[in-house]
Structures are given as C-alpha cells and as structure tokens.
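Encoded as structure tokens, the following chain is the form predicted alone, with no partner shown.
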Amino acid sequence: MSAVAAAPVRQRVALAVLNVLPYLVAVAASFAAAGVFIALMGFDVARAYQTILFTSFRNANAFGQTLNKFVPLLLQALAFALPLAGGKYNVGGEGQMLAGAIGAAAVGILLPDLPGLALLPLVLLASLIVGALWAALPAWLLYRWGINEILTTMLLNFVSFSLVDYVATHVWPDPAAGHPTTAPIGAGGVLPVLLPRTTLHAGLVISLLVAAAAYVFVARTTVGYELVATGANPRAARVFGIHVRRLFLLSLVLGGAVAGLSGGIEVAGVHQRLIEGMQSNFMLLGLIIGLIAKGNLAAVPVVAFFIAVLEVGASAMQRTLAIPGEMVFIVEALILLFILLSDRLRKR
C-alpha cells in the first residue's frame, strides 16, 4: 500500500479512536468515582468491580442470563432511538412493553392448541401490533393537535400498570400465584432454548434481526433519510416538501412497536405467562442506553450489552458482598453524565 494510500486509512482509525476515546474515559471516570462510594461504605473496591465485570462470562448460565437481559434492554432502547431520530421522544415504552405483554398472553391464553409453528409468530405478532397501537395513541394527539408526546406517552404508562393488574386479576387470572399473574400461554407460544441447560431463549436472534432491520432502515433507506432530517431540523425539512408530521407519527408507531414486541418475547421467552411487575425498569435502561449511545442504531447494541453485564453483575454483587445493588444505578448515571460532559468540552 502507497503512503498516498495508506493516509485515509490513517485517519479513519484517527477518527475512530478519538470517536470512542470520549466513551472510555467515561466509563472510567465512572466507575473510579462509584469506586469512591463503595470503598468509603466499607468495602472492597476491586471485590466489587469483579464481581459485576466478570459474573456474565462465569459460565454458560450466567452468559444466558446476560443475553437474556440484553434482549428488552436492546429493544426498549431501540423503542428510544428510532423516535429519537427524527426528533421525538418516546418515554412511553414501558407501557408499550406491557401493552404487547397483554396481547401476546391474550393470544397464546385464547389459543393453546395451535401449533408452535402458527401460535408462536401469533404471539409475537400480537404483542408488536398492541405495543404499534398503544404508541399511536399519542403519535395521533401529536399529529393531529401538537400535544407533546412526552407528556401523553408518559402518562399512558401508568394506564398500562392498571390494565395488567386487571388482566391478571380479572381476566385471566391464576389462582394460585398469590401475585397478579395471568395462566400460562400455550406449550406452542413459548420460545425454544438456544443452548442447553440454560435459560437463553431464541428472542435474542429475534432482538439482533430487530436491530439490524431498524439500522438499515434509517440509514439505508428514503424514508428512513427523510426521518434524519426530520430530526436534525423539521423546519428545512418541511422546506424541501418532507411531511414532517407523518414522520413524527411513523417513528413513534415504531418505537411502539419494537417497545411491544420486547413484551411479547419477555412472555414467550421468559415467563410464558403475564405477570404484573414484569417491566421491572427496562424503559429506565433503555432511555440510558439510546442516550449514552447518542441515538447511534450502530452502538445500541453495544451499549446495550455493557448494561446488561453491568445489571447481572449487580445482582450478584448484592447476594454475595451485600452492597446495595443501586451502586450501578450510580456507575450507569455517571457514565451518562460523563459523556455528555465530553460532548460539551468537545464542542467548547
């Protein structure tokens, strides 16, 4: 290779390299500063960062749980993204989550006798189409009134939180859970296990399809340009005879969608069943994960795995050194912090 040759090559991996620099040294400032916490609580620093770096990759188990995690964490934070994209916010995936929940349950409940190969993508059809339409609520007031999506796709989330005590209770209940749970789907509705003697079930292809088809499709894609420059600005958008307003309405249909489908795979993968509290704080995550991540599709998935690692290792750092598992709460906020704080100084 010629040095006239060589020199592009040269600055891409420049380029690259001071691109992630900024995310290093986050995550380092990070945990040094959580690193802080932990030791004036008492305990032992390097103990601790152990045990939530490496508890993922023990073994087979303990990975399947991680990719596990990593399948609503990477879908509720494409829920984010996509609307982030053309400039919307969707706080509302949570309720979105739940929404596709009680749809894939309703199915695989009303259904059981169907074979896996019709009851499975019913299940998971339903829960996208519920989450699409539960999203649409709000894309529809924006679209047609300008009310702010922050506001209606938040509130819609405390809905959802009664409609799945309802379902569970009312509805489909199983007496004898002693927790608001609905019965069981059908055997055909429940997502086969990748590897044996784990837990790791098939919504991790299902997730990783997801993200590379929302990848192509804002950065391949007319619409997906369109949706871009929606969001970087509406005004010369609308200039240039781009319909704005549908555009709004089309990306939170979508993160509506995705936010569904993660509930559909949490029921057949997980619980085979529909419980209240199955949330658990996904949405939370999520919005962390698309904004560390800055609403890059490419490093969502990244972004979204490193979380996942960090929460299982949270847990067993809270069974085994008794530290409070909110300590990574902590590390996840820092992170944030830390790099917004390089985006402002870059800038500066």
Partner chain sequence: MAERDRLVMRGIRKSFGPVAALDGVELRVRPGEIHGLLGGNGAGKTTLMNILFGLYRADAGEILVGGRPAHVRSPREAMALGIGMVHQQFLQVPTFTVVENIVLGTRLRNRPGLDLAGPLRKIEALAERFGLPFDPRARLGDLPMGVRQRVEIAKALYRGVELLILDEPTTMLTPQQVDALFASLKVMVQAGLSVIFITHKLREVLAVSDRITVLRSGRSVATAPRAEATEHSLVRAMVGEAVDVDRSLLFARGEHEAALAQSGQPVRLALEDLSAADPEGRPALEGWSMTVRQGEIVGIAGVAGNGQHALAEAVMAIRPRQGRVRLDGADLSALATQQLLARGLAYVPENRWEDGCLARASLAHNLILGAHRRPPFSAGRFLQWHVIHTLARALIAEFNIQARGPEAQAGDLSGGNLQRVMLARALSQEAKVLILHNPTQGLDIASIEFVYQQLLRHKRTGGATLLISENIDELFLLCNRIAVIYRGRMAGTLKRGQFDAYAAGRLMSGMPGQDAEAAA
Contents of the next structure:
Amino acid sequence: MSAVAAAPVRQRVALAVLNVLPYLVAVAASFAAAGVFIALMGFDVARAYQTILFTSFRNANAFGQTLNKFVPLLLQALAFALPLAGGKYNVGGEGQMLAGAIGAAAVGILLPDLPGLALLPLVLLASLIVGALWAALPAWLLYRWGINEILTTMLLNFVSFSLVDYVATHVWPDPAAGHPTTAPIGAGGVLPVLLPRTTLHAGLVISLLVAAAAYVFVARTTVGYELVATGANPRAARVFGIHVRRLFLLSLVLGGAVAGLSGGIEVAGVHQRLIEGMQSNFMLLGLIIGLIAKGNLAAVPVVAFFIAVLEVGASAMQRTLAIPGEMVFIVEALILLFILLSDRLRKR
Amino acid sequence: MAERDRLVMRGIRKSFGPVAALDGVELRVRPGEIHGLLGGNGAGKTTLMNILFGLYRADAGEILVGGRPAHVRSPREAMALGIGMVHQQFLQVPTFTVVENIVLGTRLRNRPGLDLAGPLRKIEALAERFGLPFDPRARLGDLPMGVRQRVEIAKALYRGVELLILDEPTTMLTPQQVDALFASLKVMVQAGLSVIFITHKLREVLAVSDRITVLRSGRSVATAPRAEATEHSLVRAMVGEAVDVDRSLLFARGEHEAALAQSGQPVRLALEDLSAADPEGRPALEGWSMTVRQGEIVGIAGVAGNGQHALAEAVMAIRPRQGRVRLDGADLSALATQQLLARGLAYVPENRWEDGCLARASLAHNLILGAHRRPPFSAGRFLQWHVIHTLARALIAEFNIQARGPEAQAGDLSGGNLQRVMLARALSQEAKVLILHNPTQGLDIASIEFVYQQLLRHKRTGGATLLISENIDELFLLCNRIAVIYRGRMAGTLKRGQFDAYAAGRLMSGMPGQDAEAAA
Amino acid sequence: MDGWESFIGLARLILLAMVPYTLASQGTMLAGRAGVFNVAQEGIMLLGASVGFLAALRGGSLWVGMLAAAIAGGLLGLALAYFTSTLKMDQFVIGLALFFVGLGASSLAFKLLVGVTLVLPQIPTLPDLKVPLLGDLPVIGPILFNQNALVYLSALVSLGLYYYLYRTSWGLELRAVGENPKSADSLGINVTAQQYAATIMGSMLIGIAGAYLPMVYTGTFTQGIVQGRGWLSIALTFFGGWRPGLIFAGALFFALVEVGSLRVQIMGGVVPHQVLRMLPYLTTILVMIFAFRWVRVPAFLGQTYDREKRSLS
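Can you switch from the form predicted alone and show the form predicted together with its partner chain instead?
Up next: the whole complex, starting with the chain shown before.
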C-alpha cells in the first residue's frame, strides 16, 4: 500500500502532461500547416501569428473584448457539452440563443421602466426560459418518438433566423436602423460594466457560475451520474433502471436554457437590443470548443478562452494585414482534427 | 508424413496489445478427417482459426496448405485456397435472402449482373447432397438459428471448400440438431473434405472427431487420435495445472447432490403469469409462472432466442409486462427496475458489453450502476465518491478483478474480468435473488470456476438463483430444477435426478412432453 | 391559357428546385449504404458552390465549375473516408469537423480570389436543353424536356443508383457492407474500398448539388447560399428510407414546399414573408415525425468497422 500511496502525485503530474501534450502538439501542427498556407499566399506569417496570439493582451480594452467574446463561446460550448455528456448532440445552440435573445428583448422592451434590480434578472430569466422552450420541441420529439435530435435542433436554427427578422421588422422595429433591429431595452435591463474604461460586462461572472454549476451537476450529482451512464451506454443504463429518454429530454432542455442565456447576455450586455445576425458564429465555435474539450466540462472554459483569443486576433489580422479571418476558422477545425487524430494514435 | 497433411500450421504467434493470445501453436489436418480443436475459452482456438481464415494476421509462424506455403492475408485468399469458415456468430446479412447471402462476394457468371437462377439450382443440389434442408428464397432474418447455420455451411460448400472450419457450431442447437449436423459432417469427410471442429465440449469432440488437438492458453499441448483419448486425459490437457481437476466443480463427474440437497425452504421469488413482448411488439413471453425457493438454483434451458431475454427483462421490469412478481410473499409487480434492485433482485445480463457495462466509464461508475441513488453511495442528490472508491477498491480485491484500480475503463477489461465486475456489482448489493443470463459464455476455465463458486456461495447463504443458460451441461451441474422455454412458453420441467440431455432437447425443440399450443 | 402558363412555370420551378435535394440526398444515401453516415453536406455544398462558382468564373465554362465542385466535394469525401474507414474515428464528429472545414474554406477561397467587393462578379446560368421531339409535346414538353442538363442528370443519377444497388452484384456487395461489414469482409469483399468509393462518389454528388445553386439561382456566391439545404437533404434521405427511388420522389415534395413558400412570398398577402420562410424547415420536422417511424436504415450506419477488434459480444 505504501508504494501505491507514494505514487499518486507523480502519477497525476505524468497523467496531466500526457493529457495536455497532444493539445500542444495539435495546436502547433495546425499553426504550422496554416502558416505554410499563409506564406504561400504571400503574407507575413510571423506578423500574422503575432497579431492572432497577442492582440487580446495588448491592453485592458482588448482583453475586455476578448472576455466579452469568451462569454457566449463558453455558454454555447456548455449548451453543446451538457447533452453530449448523455450522448446527444445539440446543434441548435444558435436557434436557442436567438430565441433567448427574443425573450430577453421582449421583457426589456415591454417593461422599460422597472428598476435594474428587477428588470435585469427578469430579462435574463426570460432568455433562459425561452431558450429552454426552444430546445424543448426537439427534446420532446426525441423523447416521444425517438426522432434524431441532430436534424431537428439544426433545422430550428433556420426557423429562428426568420423569427428574429420578423420580430425586428414587425413587432418592435427601430425605424431609424438600416438593418432589422428592435428598439432598445429599458436601462434597468443592461448588464453593468465590470472594469471601468472597458466594455467588459458582468455576463462574465454569470457564465463562469453556469460553468461551475454544470461541472458540479455532471460530476457530483446522482442525476449527473445517470446522464454520464446514459452517455457511456444507454442500453446498459436502461437495463439498470435509468430513465434514459427522460435524461435526453432533460439534458437537451438544460442545453437550450444555457444557450438561451447566452442570447440574453448578448442583448443585456452587448447590444441592448435584438439585432438580426447577432448570433455571429458563436454556435459553430461552441461546437468546436466542446469537441476539442472532448465534452470534459472542466476543460471547456480553458478551450473557450483560447478560442476567444484566436477569434479576437483573427479580426485584428483581417483589419491590419488583410488576411481573411476565415484562416483562423480553418486553424480551429484543424486543431480539432489533430486532437481527434492524436487520440486515435494513442489508442493504437 | 507432411505430404499427407492438407493443412500444417507451425509456430503461430499472435498478440493483442500486451496479451499473447497464441504462443507457438502447431496444428496438422489430414484430408478426409474431422479434426477436433479442443480448449477452454480464451485458449486461442478462434484466434488461430481467424488467422487461418485471413481475418487476423499472425505475428509469426508458417502455414502450409496442400504442402505449399500460404500467406493468407484476407478471407478472399483463404477461400481461394479452399478454406471456409462458419463463425460462432453467423456473418450474415439478415435483410438479404438466403441465395443472396450465399452468392455474396462470388463472381457471378454475368457479373456485374445479378442473375441468381444458376446459383439457385447449384445451392439446391448441394443442400440435397449434404442433408442441409432450407428454403433458398427465404429472407435470412426470418429463419431460426439452426437453419441459419446450415446456410453458413452451404455458403462454404458453394465456394468449393476443401477445409471447413466450424467454430463452436453446437452452442445454439438442440441435441437432436447436433446429431443432424454431425451426420452432415460425416457425409462431407466421406466426400474427401476436411473439417476442423472447434469446441470446448468434451462429449461432442469425442463423439465426432477422428483426431483431436488440445489448445491451452495459446499453446497446442497435444494431438491424439480419438481412440487414444479419454475424457480424463483431455481434461488434464485442457486445464493443465491451473485448476485442480479432481476437486473442480466444473469437471465434477461425481454427484454434487449433497451441495444441491433441497430442504423445503420457503419460496423466495414467485413469478405469476408473466407475459412480455419483444421490441417489435410481438409476444416474446407468455403466461410464465414459476417459483424459486431460498437456497435454490433454478435453471431455464432453451435454444437461444426463445424468450430468455424477455423473461429476464420482464422479471426486472426493464420492459413492460403483465403478471405478478413476488419476493418473500410481497407483491413487487408495481415497482420499477431501480426499486427492484433496491429490494434485493440482482441481474447479470447476457450481453456483458451491450447490456451490462458502461464500457466508456470507470469501474467505479460500473460498480454502482443501479445502486447509485441509494446510501451509502449517495446522500441526497449528491454522490459520495470517496465511499464509492473505497468500495470499488474492496470489490476489485475480493473478486480478483485484474485492473489498474477504480478509475480503469471498463472497456479495457477482458471478458472474464468484466464478468467478475458484473458479479461483484450484483453480489455486493446483498442480493436475495440473482438472475443470470449465460453468465459463463466466452469465459476461460478459471473464470467459469469462479462464477460457479460464487453461485454456490450465494446459494449457501439462502439466496435464490434463476440461472438462464444455453449450456445444458452447466444447468445439469448446478440446478435443483430446470424449466425449458420454447417460443416464450414453458415447454416442461425437469427435476434433479431426472436430468437427461435428450429429454431436454425434445422440450427445447418444441416436441411433446407438453403440447405447444397450435393457436400461438 | 394563362392558367396553363402559370402551372407550367410553377412545375418547371419545382423540377429545378428538386435537383440539389436529389443530388445531395442520393450522395448521402450512397455513402450511408456503405455504412458511412455523412453529416458534412452543408459544408460540402457550400464548398461546392464556392469552388464551382470560382472555377466557372476563371475557367470560363460552367462545366469546369461543375468538375471543380465535384473534385472539391470528393476531397472532403476522401477525408471523411480516411478518418472514419481507415482511422476508425467517430463519423458524426468527423462529419461536423469537415462541415467546419467546408464552411471556412468556401469563404476563404472566395475572399482570396475575389476579395471584398460591393459588386459581386456574375457567371451565366445553366442554359435549358431541349430534348428533340419530346420537348415539343404540349405541357409535358416544356416541363420535363426543356430543362437544364442537371435536371436530366439528377434523374439519371437516381435511376442509375437504383439499378446499381438492386440489379448488380456490385450493388449487392455495397449493401452488404452497410448491413454487416464483418460478413462482407469474411466473404472477401473489400470493405474499406467500398466505403471509400461510396463516400467519395457521394460527396462528389453533394459538391455538384452545391455548385448548382450559383449556376441556376444567383449567378454568384454568397455565404448564405445553401440555406440549410444540406441539412434538409439528410432529412430527405431518411424520408426516402435510404432508397434511391423514394428519395427522388421525396425530393419532389421538398421542392414543392420550397417553391410553394417562395411563390406565396412573392404574391404577398397577409402572411409575413418571414413566416413563409420558416415553412420548409417546419414541414421537414413534421415529415420526420412520420418518416422516422417506418424507415429502415442500413444496420451498420454510423458505426465504424474494425476487423481486428475482438468481438464485443
């Protein structure tokens, strides 16, 4: 027993290195591959990577911007990773986010005079609930008839685009805007700024709390255990009395709630209104983050921050060096492929 | 001598990761003989044959077919050499017809056309000649297992096989069907074919083989003509020193009546008029009633696919069912699976990988599956991981599970170790009733012995056991009573002292004993 | 005859709209029949649209564009086959990753070759080809036999795939791979080769389906050009029960919904156009409720086959 007792620390360190190493190699390989491509196009690789990696840390404002980007990415990744723990793929985070944003905007526009103490929680709560409801339809279809959630969640994204367009042009339009946009929400519904002289808003705190709660839920609670068991083998889970389909339903609705909250935070923290196209490509990046983290909820925030840095760097690179920002998207997809590849090679 | 051999395999080695499955095996097969390849599970029989058939690559060793060195890199090359194989799990396409299954992969005359009239005539002629009745136009998935096996054999014959490998061909057959199979094999060897008959059953290998090779943990330990082999010499060769043959329960030839003595103990588990359907909604179990007393092991015999799975799942409320389940007199019919587990019903499913374990989760996760909502594993809504890990470490030691520790992935374990995990989980919950479905299938001899000892220990402490098994020898060895299941109904029962393989076989194939209702 | 005119016009539009659904869905079906569940359609179509448009613009011919789109799609298909069939990695995860690659690569290529401009370059759209004699028939002629080449191609592809799958021994072998690869393998069928061929050919069809969009509808490439047709084609594949004939028939329905909702939008009226734009997606979800209850998918769809993996049961 004494030998066993002495081992863990060193073993854990070795294990941690073994787990992080493939990530570093994958990142390096992706950057190298993309670097060759950038060089072939005739751009300055060194400057490109310098811009990508260090823009976020140049000053407080840039760092604040990065964290503001980190918030929706983290929440979208969680919205994907929570159902993934149970083996289900939520690729409808975009639609759930927009649905949540509509809910948040509705409350913020309809109750403009409420004080912040009341309006802000209501705005966020509305986004949470509407996002959950948006996910409830595919979740219910899966629960009731076993209909593939990948397709239904994805198709509802396209429905949500039209819905946002409708709300922003017919229900509460802002006639002064040149783009489908609603009127602003009441001042009480706006998230406070965390750091003076930056745009960093309090959504950061909320998203970190959600991430912590998601981790505790999956790793420490009995329902979380059942979710993990279901993800590991739904047949065996059912044989041992776990209500597999109920967990599918629960995890998809939870994912929808988290994605909806990301929409509410964007409305309350960034735009103060609903804007068509505000979903950006947060969901796709959220999926990439979730897959790179292999669904590990403890790893998701770390990966999300890294991707946020890349994204902020990518727009800077496009602005200052005229290198298409899509390059970074390719880098991210490559990182994912390399990570998966290293996993596969290790198993051999 | 060498030119007389149709097949020579020499010095064959094969490892899966760190595990050496074969460690220098030698096998020689002559034309016109049935060659028995005997060994316990895990001895390497199937691995050896998969190498011969080109499914696996050997790490070392040489193969001579018809005296010439052969490098078999794929099943196609094996078939070109006249080697055919009937796998234990039939490699068939259930949605195709019998003919389509048989011609699949052969070069039809009008390729790439798909004219099946010629092949159909050839198949019918082969079936007639070797005594393998089946309807070539039927959809394969609709046929019973015994018929599907004949199709597999016809598949090899259609390809002009000279050396036919049969991997555990009798596991899904009744004793009568086994006799018919053996008759077909005799016709084949008279026509000059060679047959390799893989089995772990002594009785069968002695009944049909001309010569016998015994494998033990990846080595060939002996080859002998049948005349020189006795049950005892074969058992010795099979198990070596690992198991004390004379005291082993597994090889007990003497009666264990004392251990199995029945004293009018109270009824522990009562099933009353239990019925359930399969996932497609067809009735799979109809009006099943039986009791199991304290300290009793009751067996369920039957050919695979006759409702055994439905019976186990109906008792455990895993699928919807009608009828009643009582434990020590209390009616538990309304309880859900987790409540039944909490009351002391424990279940070890047949399919360890698909129904029994969370392959992609840790041993700790696996060992509390089903008990995770109960103290001491959880308090309120939260799991107590330190308690779980302590228990997991204790169980790993007690059940001799070969694993790194509670964090090891279940998917990395061998079949035998995984079965120990299943048993550890079932028995650590202080089970009153143990329901096991084919608990020793695919296990090595040491693990089988371990499972049997655990069953007897459970029995001694007054536990009731429902042992569903397709291995009739196992049931004869362990059970107080045996009920035979046929098409979801009880075809009849046998009492200890009246156990007889042929009587059981008649019931298993639905022949009288008791009438199987024509209405169903 | 005004009623006839508008009927003919509508019917022609529906046939036009069928093409991308048919090609993408048949491509999905082909790979699926070999057991490879491709979910990168949206990305492959987008890449096909971008590459097809750019090649047509630079190469001066729509056929060069089609060929380039097929090659681009085939390359993504090759990647999918390599990762899933050779490296035995999860089909859905790889499919998603390739969807990302297609998404990024399509606009990257466009930005590199065209740059950021306000005036988008245009290519000519596909001309109609009149079938001799048949094209002169009343009503049927203009609807069925006076269409662009890809309308004919998609019908031929559907017919050809039906014949291939059910009337040839090659098709029998392909289907066996998707139903039970171990069985196919044990009978000497090269599972990996079949999966590669089916996945690459299927992805080429999906790439062409993507290139069709700029060449028939818009004359140029935009980010939103595919509009979920890739995902819809997966639904269509299920709806068609993974059978070429039913997929072709199902494509008619999908095209009907698309053209119908567009037509009502143009006519205007009380229903806002945003609501009408939701219709194809909502209808598809509705349809899936029915399709999923009877459809039989290839038994090994979405799973990876590893010959030397020791049996799991």
